[in-house]
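In the form predicted alone, a lone chain appears below as structure tokens.
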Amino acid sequence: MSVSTHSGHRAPMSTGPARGPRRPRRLWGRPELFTDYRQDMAFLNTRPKQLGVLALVAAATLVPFMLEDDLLKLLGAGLVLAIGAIGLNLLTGYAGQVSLGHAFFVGVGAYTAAALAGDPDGRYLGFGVEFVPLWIFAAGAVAALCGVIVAPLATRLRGLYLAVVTLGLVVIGGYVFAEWRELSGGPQVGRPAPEPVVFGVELTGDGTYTEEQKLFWFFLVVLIVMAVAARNIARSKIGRAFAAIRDRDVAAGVMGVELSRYKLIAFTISSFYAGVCGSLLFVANGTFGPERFSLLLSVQFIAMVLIGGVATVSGAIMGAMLIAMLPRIAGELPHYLSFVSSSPTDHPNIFEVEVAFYGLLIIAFLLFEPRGLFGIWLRIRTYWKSFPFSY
């Protein structure tokens, strides 16, 4: 059987079985236009995203060879804080549950790791476990258990009331940590961290690589694992339920979303991330006291989320790295801020300048760029993609 064409020739018509619909393909030149929901929600669904992430990971791997150890230590602390910021972003940014008690869960994770790793023959509570992955999992599990205990409050409260209740956790935790001296070492004293070991490799200087270099690489690997897990959670059924609760919890409940269940999941996951962050802070700082886990630490995590970008994993990482670098920036500013002192020879306290920065950055981003650093990146990317057009 044949059909006629415009040129007068006859072309054969296929009489075979009809083929099913073609699988939708991505349009070349428009990499973000999809006709399939699965492609749109895929992890790193465009080639530029894949290449960009690979480039960032490669650059981060080479950073220890290009920076001094003191700056590398700050960046390593930023990687650790980024894990805690991702956890808070899952709870506050994605699920809409405002929490000021993140420092409490970080402290639980830190002291769980301290108890596992401490010398059993020393003056502090400890079991002498040197295997760092065991610290991480145990710290996250204990913090998650505390999150499960606190989560029922989230089903009864919302907004400011929930924030005040979680703030009470920081006060209670600070008291317990300070009074349990066998565990924490007491205020202004603290307890030292043991030498960490990962699969038989000691994360200390050995002549080839410094301790700061090894710790940076280790923190980077853990952050990548936790960030990939968080991104997959956000684009899963759980993440969609979080977004529904955040946008309108009453409507989500009417649509069939189990509010109590998913709020419990949100607090549990966020607490697990906080516990992992605390266990790594134990390694990164070398020593710490109970005063470290105060309201200021919770404010720092809130600043990371707001400055980096709410409901974005990469934004939480950006905000954490900026906050981690503030001590270095604040250390350079007092020489230029002598006009605020009563005497020309006196300079503002570095800690006071750092705290003032948190407030200024939060106010500035909320007023001028609510989407945070991630929003700035989106604007830059959109500009170059639409160039020379402005829309």
The other form holds:
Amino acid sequence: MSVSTHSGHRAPMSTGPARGPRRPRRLWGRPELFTDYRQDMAFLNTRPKQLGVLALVAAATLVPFMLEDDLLKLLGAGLVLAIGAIGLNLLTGYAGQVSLGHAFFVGVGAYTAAALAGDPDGRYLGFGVEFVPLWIFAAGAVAALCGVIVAPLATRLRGLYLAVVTLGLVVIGGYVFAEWRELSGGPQVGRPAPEPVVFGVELTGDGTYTEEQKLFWFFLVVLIVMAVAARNIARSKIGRAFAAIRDRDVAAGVMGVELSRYKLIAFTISSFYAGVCGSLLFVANGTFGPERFSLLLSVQFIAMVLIGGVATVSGAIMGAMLIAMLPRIAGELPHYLSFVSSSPTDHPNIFEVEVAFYGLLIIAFLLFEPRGLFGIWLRIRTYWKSFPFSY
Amino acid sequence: MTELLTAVSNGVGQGAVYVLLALGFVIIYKSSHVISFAQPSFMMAGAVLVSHLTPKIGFWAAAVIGPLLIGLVALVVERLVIRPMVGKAVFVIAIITIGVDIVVRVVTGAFLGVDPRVIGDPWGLDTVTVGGVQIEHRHIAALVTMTVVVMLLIGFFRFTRLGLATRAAALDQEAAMAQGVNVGTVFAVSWGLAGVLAALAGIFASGGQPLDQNLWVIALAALPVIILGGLDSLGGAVVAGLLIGVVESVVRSYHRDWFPGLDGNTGSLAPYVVMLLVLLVRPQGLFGTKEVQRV
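In place of the form predicted alone, the structure of the form predicted together with the partner chain is requested.
Entire complex below, previous chain first.
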């Protein structure tokens, strides 16, 4: 519950020194009584949220000490996917523009980073840039530029027309990636991914800590930066414009939201996130081929957003972690279900089960919990907050 | 000249497959304003089912029973996962159909098996030569089937009660309900019809070669077709399907001359490029209803 009052009231006459605008204050024992719009929209607006996020970050920092390296690798990939999912959530969840083309922007980012950081004398296109933040940023920027180029077409279209057109983008992009052998290495071959060196520490390679541990921390830092930025975009003027466009674009236009401008911004930001995600996605794997940026990747991102929770940053992260863990979950199945085989020549095998999971999870969540994992969390929270009453 | 005509004849055959698929998309879109991304998987399921039925009951019986069974599957899917979502945002339903597509495709893939499967159609790769142009039998068969199907559909929509109900529901669901139209039945019929059409398309799409997972990619090219024709226009689907089929086939056969440096055939890109170019000029497609915005 939030109660906003005018914070610009003139202070009542008093004998003390003149006071400025009344500072929003919190009432003791009423942590959720907001007396100001600013307070309500604050970054983490309640104490439990602040502590909870702090605890989560601390736990995530300690995770590499507790888990096996192979599990850590999956979780690290999940952190990177989460960056892309946040980007798609800004476009699809907040601004309501359905894009099936996210894989294309991820691909652009991946190849930009690989080319910038690549060996100048190697077999593939490389410029030998070693400063890590530079090639991450450049990957985002080039992807964002592609977003800007596509946006004028996209802003003319709505809803499902847009979805199909962005699907065309994936098809055309996939062709370009496969053909440009100097950049991508060609289909089924691929090229090495960039190897980040931060503060003189080679992240790919074991030292005091293993490769997986170092990469996990690296990805975690980038994810936190990007997530905080996304949350701040969402609660700014831009985020409000996005929500207005999503809820009813005609009404938003009438209220003075410039539709084409904000759709362009949404595409640009979302593509930037996709590019950053792409630049890191294959670092852990070491090599990647152009066939990875297919429609399936786009669908995976859609699944992350929908399963996690539409228009929430934390939901996108949860969804990405779940999707990243799916291969592992499917891999464990043969131990429990004897009819699922781990050999790719038998049916049903774990690879089919894994793909089918995406579909089933999308259907199940949309039917039964449209707010996704975030919605489940909300239910749990509400249950304990109002315990023992049901509401 | 002969080369061009051959390409065009191949394109018309391929286009007929696109038309069959696109009609399914359009029928579903007209009734519920949703693009069903599940169509490609139904097409694949249809082809695989027919390839399993042919050795047992012969091709012609399989070509009738197979699509009907797929239509039944589509009905069940509609009842289970689409009907509960009626009234929800269109985008949500469209995403659900992506989920359906994935599941159906995985299940179909399990029936594909390791050995190459063929449809077992009687025309195979036979050709007839007309004025120096080789025309494949299967393309003629596809075109004939398409023509018959379009005629039947026109008849259905124009002269039957159910067809009238479908048109009414497409125009305005609530108004149709108020007039006593059972919109649920209309949805079911449209999904069933679309399933049958997709399976029919599958029979012709895979003619002359073993079935594989890539069959699904052909069906994807039906998406540019419906966007090009306009999502709610049956006639547009026919015109755009044939147009895209011909453009793709011509680009495919002249690829060597036009783009000597590129290895991958640009024919598969043609549908998407044509779609993008047309949408730049006409956002509603060639024959689609222009969107009217009311404030």
